[in-house]
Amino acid sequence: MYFIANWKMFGDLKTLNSLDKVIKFLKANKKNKFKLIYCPPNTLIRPLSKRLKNTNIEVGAQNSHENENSGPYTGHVNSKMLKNVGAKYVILGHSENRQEGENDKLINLKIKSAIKAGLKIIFCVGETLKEKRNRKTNQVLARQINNGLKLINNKSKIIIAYEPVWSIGTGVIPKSEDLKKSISFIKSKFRKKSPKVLYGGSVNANNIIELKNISMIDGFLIGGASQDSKKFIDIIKKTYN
């Protein structure tokens, strides 16, 4: 079971002290085999990697540039640079970035570049509220997966995160039956072994009780709640209680 913390635009060096609670919790709960990954802003990847060096917690980035070489891209970093400072994963295709103009073709280039750099991918897919109301969820998911993973034969480094755009930051999660159908559809898109499929979108300590009962979910991509170590730990605890 994966628990991925997407800190978004949050955190400074002092914030890293809060991870001591998570490290302590992890040591006390070795029997539950869950995987923790923190994806902080780029400014914290190196210090966080150092802080977590002797733990099983891994570090990822929240996005990367598609160009694998250095170039005139002010304000951007590529996967090679992220890997160099300690990232092992990168979130790509997040709806917040899609809404700012990232399309399937660009995301595909980013995924290829990240794989080449040796990073594992957390590939986000999901429909908008309008697409859901028009019953186009499967059509949107199919397009995002087919185009985003075009000409990528080795899917072993890819984790899929199903994040309905209408759920992110709203406190509203899909009905269990709808979520089962969407996760099942995503897994059906892979002829061979399906990648791990996570759910993301307003995950918290209250709705995790409902979400954990959907057996085909392989973990969770957690935004706001992951910024508070106590809330993050509560989510993990309630997944196993």
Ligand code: PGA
Second form
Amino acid sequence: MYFIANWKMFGDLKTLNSLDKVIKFLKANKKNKFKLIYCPPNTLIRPLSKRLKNTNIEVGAQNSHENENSGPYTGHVNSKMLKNVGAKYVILGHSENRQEGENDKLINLKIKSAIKAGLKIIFCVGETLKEKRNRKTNQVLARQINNGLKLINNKSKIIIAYEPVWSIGTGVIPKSEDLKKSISFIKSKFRKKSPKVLYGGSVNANNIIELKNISMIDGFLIGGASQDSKKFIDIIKKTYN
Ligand code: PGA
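Moving from the form predicted alone, what structure would you give for the form predicted in complex with the ligand?
Following is the full complex, with the preceding chain placed first.
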């Protein structure tokens, strides 16, 4: 089971102190086999990696530039640079970046570049509320997956995060039945072995009780609730109790 913290634009050096609680919790809970990954802003990748050095917690980034080489791209970093400071993963295709203009083609280039750099990819897909109301969910998921993973034969480095746009940061999660349908639709898109498929969108210590019963979900991508170590630990605890 994966628990991936997406800190978005949150956190400074002081925030990292709160990670001690999570490290302690992890040491005391070795029997449960779960994988913890933190995706902080780029400013914290290096200090966080150092702090987590003797733990199994891994670090990822939240986006990267599609170009494998250095170049005149003010304000950007590529996957190679992220790897160099300690990232092992990168979130790509997040709806907050799609809303700012990232399209499937660009996301595909970013994924290819990240694979070349040796990163694993947390590839986000999900429909908007309008698309859901128009019963376009499967169509949108198919398009995002087909185009986003175009010409990528080896999918072993890909984890998919199903994040309905209308669930992110709203407190609303899909009905279990709908969620099962979308996750199995995503898995059915892969002829060989399906990548792991996570759910993301307003996951918290209350709704995890319902979410954990959907056995086809391989883990969670958690935004807001991951920024508070206590809330994050509570989610993990409730998954196993
Ligand atoms: P949320 O964010 O948990 O705050 O809804 C999830 C995400 O955007 O990855």
